[in-house]
Amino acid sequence: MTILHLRRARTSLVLDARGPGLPRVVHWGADLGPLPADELPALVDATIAPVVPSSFDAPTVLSLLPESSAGWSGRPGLAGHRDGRDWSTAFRLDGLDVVDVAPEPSRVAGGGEAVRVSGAERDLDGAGAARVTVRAADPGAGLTLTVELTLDPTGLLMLRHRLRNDGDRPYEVRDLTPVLPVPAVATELLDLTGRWCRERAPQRHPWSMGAWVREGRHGRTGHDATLLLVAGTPGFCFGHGEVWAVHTAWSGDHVTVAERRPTGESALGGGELLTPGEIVLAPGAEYATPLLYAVHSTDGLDGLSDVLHTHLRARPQHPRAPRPVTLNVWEAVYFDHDLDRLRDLADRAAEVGVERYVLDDGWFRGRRHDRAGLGDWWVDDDVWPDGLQPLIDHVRGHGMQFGLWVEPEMVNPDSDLFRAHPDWLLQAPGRLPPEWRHQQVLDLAHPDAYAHLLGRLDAVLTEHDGIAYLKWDHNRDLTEAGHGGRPGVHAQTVAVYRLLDELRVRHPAVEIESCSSGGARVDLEILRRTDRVWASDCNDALERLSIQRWTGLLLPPELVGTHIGPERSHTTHRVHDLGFRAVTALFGHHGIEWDISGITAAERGQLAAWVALHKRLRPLLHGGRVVRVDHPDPAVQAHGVVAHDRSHAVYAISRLTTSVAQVPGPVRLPGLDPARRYRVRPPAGLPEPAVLELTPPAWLASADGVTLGGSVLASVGLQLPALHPEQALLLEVTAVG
C-alpha cells in the first residue's frame, strides 16, 4: 500500500505499509529529515535482514504485532484462542487511513481541520499530530486488528491495538501487547522500582539476550512500577546518550517488557496484564489495549522529559491557575478532630501563605481509627455535630480552598455498608481476600456498588458549600480481585475511570489528587481524570530528593505533590532542618505536611517566607523546563529548572551524605544558553546552610554571586561550599544585559 515518514518535533517514524501482512516499523528515533518519496523504497530495503544459515528461507520482519506466521519466536503480540483453536494468526493488511491533524485552534495559531492523505509513499511533516489507522483482519482465525498510532508535535508517539471477535464462538484474549523496534545501539535498560515510602528507585543493566518482562500485579500501578522503562546507547545519562522509552498508560495489572533476539530483533512494548478469562470476547466483541506512550531523545533522560512534560502540559485539562500551595493536616491531628484546633491550624496556615486547606482522615462516620468506618460516606454527628460547613467557612474566608480527603473504592469490615452489603465485594468465589490495613474492596463493576458510590460522593460535594478538592486515596492492593466468580482489575479499572469521569462532569471545578498510599497509583491514565498524584508518604526530605528526582522523570512538577514535613519525619524518624526540608519541597506543587500549630514564631517566619519564594519563582517552576545534573560524586545531587527562554533559572544543590573527596568538585549548571551572561546568588532573606569550612568559595562569599557566560556554567560550574550532609544550597539565576 505505502511507506510512511511521520516527523514532528525531533522524532522520525518510517512505516513500511506495502502488505500484504502488517506493518512494520522501519525506523523509529531520530529526526531523519525531509526524504524524498523514491528514497523510502531504498531506506526500507536497506533494513531488511539477511537470510543466514538455518533459518528461515525469507528474512523475517518484526510487525506492530508480531506473530508466528511470520517467523518471530519471541514473545508473541497476541496470545488467545477459541476453545483451543484459533491460537495463531496471520494478519493481513486490509486498508490504511492516514490524518494529519492541523494544530488546534487555541494551542497553535492558524488551526484548521484535519486533512486526509494518501499515496504510495508520503512524507508527513505538520505542526499538528499524525494519526495512522491500520487495519488487518484474519478471516481463518475470525479476528480483525486496529492499530492505531499518533505522533504528537512534540514527538511523542502513542500507540493502541483494537482486537474484534468476528467468529460465531467466543474468543479469550490472554495477551495483546503493543511493541515498538529498537536499534541494536541501545545496550543498557533502565527502570524504576521501590516499595511504600521508597518508591522510584532506579535500577539499569546491560541489555542481554532475552525478555526482561515488568510485571505490575497489585490490582493498581503499584509502588514498584516501572514509570519508564528506557533503553539506551552505552552510559547514557541525564545529560547525554541516545535513548528510547516506553510508558503502559494503564492503572490496573500492566505488563513492560524490552525483548532482545538472538536473531537480531531488539524491541519495547507494554500492555494490559489479563488474568485467565477476564477478557473473553463475544461474537462482535472488541477488546482495546492501553495507550503505549513511546519517547525517544538524543539528548539523554532529560529529552525524554522535555518531550513527555511538554505534550502533558498541551492537554486541554492540564491545571492552567496557579497551583495552590497547600496543607494537609494528616500529620497535625491525625484522627483526633476537633473544629477549635483545626480552625486555629487555618489560621496559622493563613499567616504561613497557604492557599488550600485539607482535611484528611477522619470526618466520616465511626472513623476514629483505621479499622473502622471506611465505605459510610456521611459526616461523622458525633464528632462534627454541625457537620463540616463551620469550618470549610473558616477556611474560606482566609481567602483560602477547602479540600477533603476520600479513600471511594475500600471498605472496612467493621462499617454499616459491609454488614448491608457483603455481596459488594471483589473476591473469590467462596472467600475474602487477606485484609490490608483492615479493609476490603469494592466491586465498583457492581452496578449497585457502584451507583451508591457515585451517589454518596456526589452527595458530599453537593452539600457542602466550598470542596474544592478531593483527596483520593487508594490504600491496598486488590488480591484475589474477583468479580461474579471472574477475575476483576479489568472490569474494576475500567469502573473507576468511569466513576472519575462522571464526577468530574457532575463538580468540573473540583480538582482530584491520586494518592494511592503515596505514590502506588502514578500513570498517565489516571492522570486523564486527576489533577496531580502524591509521590509518596514519605516525607523526608532525604528520601524525598530521590523519589521526586525519578517521579519527574515522567511528569513535570506542577503535577507532583511535595510538602515540607515535620522536622521528624514520621515514616524514617530523621531529623532535618526547616531549609533542607523546604528546598527539596520547593520543586513540584508544593504544600505543608506539618503540625506549624507548635511551631515558634521565628519558624513561621522561616516558613512564611519559603513559601513566598515558591510562589515567587512558582511561574517558572511550574512552566520552564526540568534540568538534573550529572555530578561525579554520588554524595552530590542537583537539578534545577530553565525557563524557556533561558532568562532565568532555579538550582538545588544537595549534599545527600558524606564524600571520598574532602571537597566536592564543582558543580555544572545545564540549560543555559550559552552565548548570554548570567548572576548566580543565593536568594535573599533566607537562612544559610550549614558548611564545614574555614572560608566559603571566594564567588559565594560576595552578596552579588558571580556573573559568568551560559557556557562557563555549563561546562566549568561553579565550586560548591562544603555543605554539611543532608543539606542544600539553592541558587538562582538570573540573565544580565
Ligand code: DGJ
Second form
Amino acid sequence: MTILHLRRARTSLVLDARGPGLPRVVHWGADLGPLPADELPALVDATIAPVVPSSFDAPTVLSLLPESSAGWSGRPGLAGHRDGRDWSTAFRLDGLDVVDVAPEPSRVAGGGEAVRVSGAERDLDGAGAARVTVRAADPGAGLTLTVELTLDPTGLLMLRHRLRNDGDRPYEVRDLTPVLPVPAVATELLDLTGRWCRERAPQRHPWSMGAWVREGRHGRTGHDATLLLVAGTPGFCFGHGEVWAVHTAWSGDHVTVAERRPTGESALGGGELLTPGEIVLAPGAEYATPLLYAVHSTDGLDGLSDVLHTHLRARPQHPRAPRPVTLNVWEAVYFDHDLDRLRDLADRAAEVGVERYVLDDGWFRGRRHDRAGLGDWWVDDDVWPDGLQPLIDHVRGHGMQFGLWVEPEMVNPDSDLFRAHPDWLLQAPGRLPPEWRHQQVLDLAHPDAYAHLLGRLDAVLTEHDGIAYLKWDHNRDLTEAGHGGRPGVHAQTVAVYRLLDELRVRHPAVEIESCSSGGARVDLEILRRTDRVWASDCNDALERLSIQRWTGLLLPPELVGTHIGPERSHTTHRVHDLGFRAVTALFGHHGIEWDISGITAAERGQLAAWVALHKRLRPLLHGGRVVRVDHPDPAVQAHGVVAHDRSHAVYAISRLTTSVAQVPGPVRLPGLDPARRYRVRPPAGLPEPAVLELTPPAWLASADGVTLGGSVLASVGLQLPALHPEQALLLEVTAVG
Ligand code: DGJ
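Which structure goes with the form predicted in complex with the ligand, now that we have seen the form predicted on its own?
The next block holds the full complex; its first chain is the one shown before.
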C-alpha cells in the first residue's frame, strides 16, 4: 500500500503501511521537513534492525498493535480469546484512508472538506488535521481491527483501536492497548502519582529494560493517575530535552505503560484495564479503546504543554468566556447550612469581586453529615424551608452566578433511594463492597437507576431559576463493581459519560466541574464534557504549588480550579500569608475557599485587590503560554505565563523552604522575545512578600523595577530578594518600546 509522512506543527509521523501486516510507526518525533516520495522507502529501510543470532530469521515488527505473529515478545497489543481459541492474531492490512481535514483552527476534531488519498507514498503537510484510518482483518481469528490515528494541527497525535468480532461465537477482549515506538535516545521516564491532598507527585527514573506499568484500578481516574507518562533524553527538564509523552484518556480502570525490550525496541502505550469477563463481544459487536493522546517536544516539558494546551484551547467546547472568580462555601460552612449565614457570605463574596458562588455538599434531604442523604436529590425542607431559590436570587442579585454541588453516582445506605432500590448498586453477587465515606455506588448501567438519576438532576436544574454550574463530585473508588453479576466498571464509565452528555444537551448553558475527592477524576475524556477540574482538596499553597505545576503539564490554567484557602490550611494545618496563597491561586481558574465572613475589613480589602489583579491578568493567564523555570535550587519554584505575542508576561517566584546557599542564584525568565526589552516589576498596590535581607537586590529597589532585554532575562536572570520560606514574589513583565 503506502508509506505515509504526516507533518503538523513541529511533529512528523512516518507510517509504513505497505502491508501485508499492520502498519509500523517508523518515526514519531521531530518534524523531518518535506521529504521526497522516493526518500520514504529509504527512511523505512534505515530503521529496520539487523537479524542477530538467537532470534527470528526476519526482523521483528513493533506495529500499532504488537503481535506475537510478527515476532513481538513484549506485552501483546491484543489479548483475547473465543472459548480458548483465536487467542493469537495475524492481522492483514485491508486498506487505508487518509483524510486531510481542511484547516479550521477551532475544529480539530470536526468534519470539514476532506481530501481522500491513498496509493503511493504520501507526504502530507496540510494545515488541518490528518486522519488515518487503517482497516485490517484476521479472518482466521474472526476479527476486524480498525486503527484511527489523528495528527492534529498542533502536532498532537491521537490513537484509538476498534476491534470487531466477525465470528459467530462471542469473543472476549482481555486487553487492547495501542502503543507508539520511542527511539532509544529516550532513556529517562517521568510520571506522576499521588493520593488525596497530594495529587500529581512526580517520580523519575532511568528507563531500564522491562515494563513500567502504571495501573489504576479505582473505577475512576484516580488520585495517583499519571496524567502523562513522559520518556526523554537524559536530564530533560521544563525548558530542554527531547521528550515523548502519552495520556490515556479514560475515567475508569486504565493502564499507561512504558516498555523497553532487550531486543532494542521502546514503546509508550495506554488503554483500558479490563476485568475478566468484562468485555465479551457478541457476533458483530465492537470494542473501542480509550483515546491515547501522544505528544512530542524538542523543547522539554514546556513544549509538551504547549502542544496540549493549544490543542485543548482549540476545541469547540473549550470555555471561552472569562472564567468567573469563584467562591466555594465548603471550607467555610461544611454541612452547616444556614440561609442567613450563606447570604452573608454571598455579600462578602460580592464585595471582594467574586463572580460565581458555589453551594457545596449539604443542601439535600437528610444530608446533615456525610453518613446520610446521598442519592436523595431533593432540597432538604428542614434546612431550606423556602428551598434554594432565595439564596440563588440573593447571589444573582449581586450579579454573581450560582453553582451547586452534586455527587450523582453515589448513595448512602442511609437514604431513601438506597432503601427503595437496594438492587441499583454496583456490587459482586451476594455482597456489597466495603463502604467508603459511608457510601456505595449506583449502577448507572441499570436503565432504571440511570433514568432516575437523569430525571432528578434534570429536575434540580429545571426547577430552579439560575443554576449556572454544577460541581460534580465522586468521592470513592469503585470496588467489586459488578453490574448484573459481571464486572461493571467499563459500563459504568460509559454510562457516566452518557449522563453528562445528555445533561449537557438538555442544559447547554450549565458549566460542570469534575471533582473527585479533589483531583481523582482528571483526564481528557471527562474534560470533553466538563469545563474544569478541581485539582485537589488541599488548599495549602505550598502543596498546591506542586499539585498545580504537574496538573498544568496536561491542562491549561483556565481548566484547573485554584482557590485561596484560609490562613491556616484545613488539611495540613500550615499557616500562610494571604500574599503567598493569592499568588499561588492566581495561576488557574481563580477562587476562594475560605470563610471570609470572619475576616477583617482590611483583609477583605487586600483580598479584593488580589481578585482585581487576577481579573486584570486573566486574559493573559488563561490564554498565554505556560513556562516553568528550571532553577538549580530545589527550594525555589518559579513559573509564568507569557502572552503569545510576547508583549506581556507574569511570573511567580516562590521560596518553598530555606536554601543551603544564602543566595539561591538568579531566576531566569523564559519565554520572552530575546530581541525586545521589558520592564520587570511587582504589580503595584499589593503587599510585598516577607524577606530576610538588609538591602534588597538593586533592581527591586526602584518602584519602576528594571528594564532589560528578553535575552538577558532568559540567559542571565534576576537575583531574588531573600524571601522567607513560603513567600512568593509576583513579577509583571511588559515590553517597552
Ligand atoms: C470532596 C470535594 O473534593 C470537596 O471539595 C467537597 O466538595 C466535598 N467532597 C464535599 O463532600
